[in-house]
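So this first bit is one chain, no partners, the form predicted alone, shown in structure tokens.
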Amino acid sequence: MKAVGARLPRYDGLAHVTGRTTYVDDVRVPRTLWTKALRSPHHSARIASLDTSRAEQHPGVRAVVTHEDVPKNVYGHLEALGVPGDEPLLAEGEVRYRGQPIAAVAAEDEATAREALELIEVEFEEREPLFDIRKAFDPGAPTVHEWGPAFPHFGPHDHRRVRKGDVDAAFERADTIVEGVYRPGAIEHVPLEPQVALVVPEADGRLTIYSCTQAMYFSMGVVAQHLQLPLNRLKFVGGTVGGGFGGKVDTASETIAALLAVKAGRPVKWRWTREEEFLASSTRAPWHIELADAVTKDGWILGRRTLTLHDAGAYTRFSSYGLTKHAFHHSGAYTIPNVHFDGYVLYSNRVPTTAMRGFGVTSVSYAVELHMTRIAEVLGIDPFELRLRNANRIGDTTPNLVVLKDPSTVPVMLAAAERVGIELAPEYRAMTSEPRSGELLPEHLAGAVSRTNGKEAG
């Protein structure tokens, strides 16, 4: 407890600022080979033929791998949790995004590895790509995924659904309907340290893998599945990540480097260039979010309809998980008694998307808060007061029927208003997170408040 409230130096701060921290790329092992990957130049194409024989015979090349060298080529990042796998480690028969890896080489130096890539012969048959997920269900839209336009494994549905109350009645009762469409775009993580891995075959048959992963045991499991090796054959070394923000949960470089190390019988390092980071590393997903709120003239939100389209890119990766988190937060920090939510994970010919800070939550929060301000403008109500009126309180239930025990919306809003110099009316300044009563418990919210007021329910 001595650390609580104390100003303590970071245990690793001095090494960081003096340049003495050891990252994966700083690890030096004798006889290490250099890796380069052959990536798709097309957004969507069938691979008509692939011939690596000339590259394999090139002086200085020690190993070349394609999908034929992968013991289990298709494996999903969430397959251990029951989400079916859909993404090949190395492209097999087709490519679905520009930058998708098709083959990889390990050579004595970088120049030789680059020369070897030029010797790999590939014939493509280009196809029309799909980039706008709003057109995914249109008749005649390009086919991206064998599962169809949407991820189909949300139980019996092809989308995530949330239903609470009677939305139709709420919209009939409303004084005003406020609608909005919000489209937060893709964001590249841009870590100072690019994706990098070093794999060392040990004399006892194990592989030592130096990794920049944010999720050590998760990545170990992914590599073990692709290589079909027991976990005790792998030793992961990591802990120092030169920037990740969610983008280094994907196991992007370790498995291919491991395949090459096994085939060559020598240490292999694969460090992505900055160009590769921007071309082929995962991004935060673009979203298309449609909100329609049924509101009263004095600022109560009676109901909300939400349609969300999540751009997964060419493969699922973590998208189904991100949409699930999104579905839990689509009402924001506000109590809305009647909701109708439909969320889809849709496929496009973009690079597969992944986690980024607040995965699934940040994007919907962006949309909700813009929408709250739009409601305030339509009604001519102060946006702080609108938020405080509808803010979550102890005992309120979320659209997913979670009873809130300690919501922080009210104190955060009051602190924000004070910080920016907003003068609130006395009745708003006096608000707390305590259970609703009096004017804060109108008829339409009676069913959205737990009888235990959050003291016993979970």
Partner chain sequence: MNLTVNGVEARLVSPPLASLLHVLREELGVTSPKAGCQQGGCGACTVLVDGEPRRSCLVPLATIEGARVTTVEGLGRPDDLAPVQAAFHEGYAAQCGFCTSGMLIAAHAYVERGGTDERGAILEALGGHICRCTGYAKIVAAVSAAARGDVATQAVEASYEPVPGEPEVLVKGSPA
Contents of the next structure:
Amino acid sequence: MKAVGARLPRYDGLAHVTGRTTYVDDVRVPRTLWTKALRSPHHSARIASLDTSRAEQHPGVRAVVTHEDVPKNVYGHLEALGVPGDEPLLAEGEVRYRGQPIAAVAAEDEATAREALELIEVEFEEREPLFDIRKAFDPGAPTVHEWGPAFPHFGPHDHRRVRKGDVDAAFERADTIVEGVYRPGAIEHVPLEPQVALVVPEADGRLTIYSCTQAMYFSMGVVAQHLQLPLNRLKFVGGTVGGGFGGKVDTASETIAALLAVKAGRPVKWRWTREEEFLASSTRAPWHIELADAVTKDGWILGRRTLTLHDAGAYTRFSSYGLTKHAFHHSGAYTIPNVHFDGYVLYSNRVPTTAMRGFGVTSVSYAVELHMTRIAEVLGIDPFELRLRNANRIGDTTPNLVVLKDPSTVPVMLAAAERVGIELAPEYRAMTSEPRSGELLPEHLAGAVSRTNGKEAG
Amino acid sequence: MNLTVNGVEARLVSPPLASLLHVLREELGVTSPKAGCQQGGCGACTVLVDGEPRRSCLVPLATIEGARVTTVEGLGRPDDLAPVQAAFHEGYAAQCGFCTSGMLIAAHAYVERGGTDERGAILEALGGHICRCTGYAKIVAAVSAAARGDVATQAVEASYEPVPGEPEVLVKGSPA
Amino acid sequence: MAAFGDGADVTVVAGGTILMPELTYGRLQPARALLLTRTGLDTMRRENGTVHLGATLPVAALEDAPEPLASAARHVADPEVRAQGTVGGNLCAAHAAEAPRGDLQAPLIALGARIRSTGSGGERTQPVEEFLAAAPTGRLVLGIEFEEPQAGAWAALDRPHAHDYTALAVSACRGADGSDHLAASGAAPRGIRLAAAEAAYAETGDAGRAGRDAVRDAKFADDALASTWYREQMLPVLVGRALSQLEEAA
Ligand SMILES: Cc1cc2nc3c(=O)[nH]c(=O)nc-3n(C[C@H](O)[C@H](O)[C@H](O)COP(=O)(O)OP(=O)(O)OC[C@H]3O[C@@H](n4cnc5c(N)ncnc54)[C@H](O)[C@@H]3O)c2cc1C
Ligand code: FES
Ligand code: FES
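Form predicted in complex with its partner chain, following the form predicted alone:
Entire complex below, previous chain first.
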């Protein structure tokens, strides 16, 4: 515990400030080939034909791969957790987002790889793309996946549900209903280090994979599955990441580089350009969140109805997991005894979306905090007081019935008020996280808090 | 074509319109300048060309024939850091480290030409450099410290031995 | 100059800040390249009321030039790019798909600058607008000259970051002869003269009128920096600001 609260130098600090940290792109292996990928120019299209033969014959080209070269082309990032895969490593028959990889080339140098791309012949039949997930259920809306507009594997449902208490009764008892729609947009992570992988086929038959992944063992599993290799044939070298912020949780470059390295029998590097990074790397998802709260005029939230649409982009990746986290946090840092939540993961013809700093939670926090302020405005109550009253206390339960042992809303709100110089009334300044009682335990919360005050939740 | 890179003269075979970044990384194996965008937009590739900070990805080799090029490898060694390097290390101004080489070069040039610890001037000097990790606050603080000469000459080291008679801290100046 | 000849197949490389990414990404594969480094064209001279800029004068050196050129130059990129990019490269910058480029074109138009260039048919000196209208490929810019103005002013939308181009800027200038000139960048693919606005201001002295008329001079387009709608709203505002600054400075 000596390290807690102490100022420790970063273990990698000296290497960083002397320019000696070795990132993936800094690893030098002789005879390394360069990679370029042919990416879809269309948001949605059928691939009518694909012919790589001229590229293969181009001088200096050492390997060209398409879906036909992938031992297991379709795999999902959550397949190990039982979610069926839906994403091809290299597009097969159709493309669902602009920038989707269709084929890849490994050549002696970058310029040759680029030339070879020009020699790949593809014919597309363009289709109308879907960008606005609010239209996904409309009759006649463009189809992204044959099985329907939504991710269908939330148990028996095609959406994530949370039900707690009696929402209808709460809405009947309410003095006012406060509604709001919140639409946080997509964000590109823009790590300063673009996506990069270097794969070296070793003499003993193993592949050494220098990876910029944020999730070594996930990535190892993904590569092993696509290539159908046992894990002991893969040696991952990683941990030095030039910024990720969630964007490097997806396994984006390692697998295709590995495929090319195996086919060419040579080390292969694939470094994306900044343009590719913006065009084809995953982003934080755009969300559509509708909230309706049943509130009393003295500032209690009796119940909440939520509809969330999560734009997964063209493939699932981790979206269902992100939505689940979103669902569990949808009352924010506040206690709401009656909730009804429906959340859909919907597909669009955008680039697949992924984790980014608080995966799934940031979007709902954004909505909830704006909504709290809106409620305060509607009721004419101080927004700090509204928050402090409804703030989580020890023994309160979350939407998914977790009993809180150590909630931090109250001390954080008090500290925030102090920092920004807001004078709170003495009874608010004196608030703590202690279990609810008296004024803070109105009748509507009586059944919703744990009688054991969280002691059983150890 | 010739360049002197970190004091060592190099004869080069890269084509005349190759970027200095390409020459440094791919021909000479000097990897501290990073290829963050190769279009002038991030600053991670910045090096000193005859003492002036330049985006190496924007510099055609032929235009700097014979120049002196300095990269972070040439600023200081782990046991003999330049003030900006020490300040970045001490002040946690490098997180993932990918922007750090470029930041250090720009900061070094700024301090060398007598830049002060004024925030506006530092922001202007580092204006071409993007950092996605730190939020810049620690970088600006480190450059200020270096401009004031307020840096330890020796790198921060952790000590797990409590100093007798003093409160138990691991690093001098620790808030603990 | 001889190496340039009639300019056919020659790619002129000045600072390289626009050209290098094109070369790196293989979008441009020059048959022949002409490097302007060490041609001695990197000077600024002020003589008998005339300012002479060499084509390879770095943008950074314009910080001491007359307004509105100095302010416009200070808002090009960041100090490192300004030290490398040249005034000639800025003038000849082709419009990019995602943004108008060449922020110095408009102030040079407002200053009534003349471009000295060479190419097929030999050397020639012509006004900036005429030079730009002829799409300046096939010409090698040697220098730029203009009379010291009585006063100049520059008003622009703020850039969120040094890497952004200025979405819209207005240059105003009171020439040596006392006449007022207006030009804008970001209002068309290249810098343009705001002729209708100039006429309205000369006639009525009303900056508001000039601002409204300026919209007629513009050829707005949506791009990564701003929408047509936004530029339409902001151009009159900037014209008004530039003119009131001009009156103050005069
Ligand atoms: C990060 C970044 C931010 C930028 N921000 C801005 C900005 O805010 N505003 C802005 O205006 N620009 C901006 N630029 C673009 C550019 O840096 C400037 O326009 C610069 O002045 C271009 O000059 P150069 O000498 O580098 O051009 P070069 O790249 O050398 O040349 C540009 C073009 O002009 C031609 N050319 C150059 N000199 C001559 C000549 N003498 N005769 C004939 N043709 C010639 C070239 O052939 C080429 O087509 C930015 C660039 C970067 C990388
Ligand atoms: S790599 Fe040169 S500025 Fe980004
Ligand atoms: S430390 Fe990661 S980008 Fe600056």
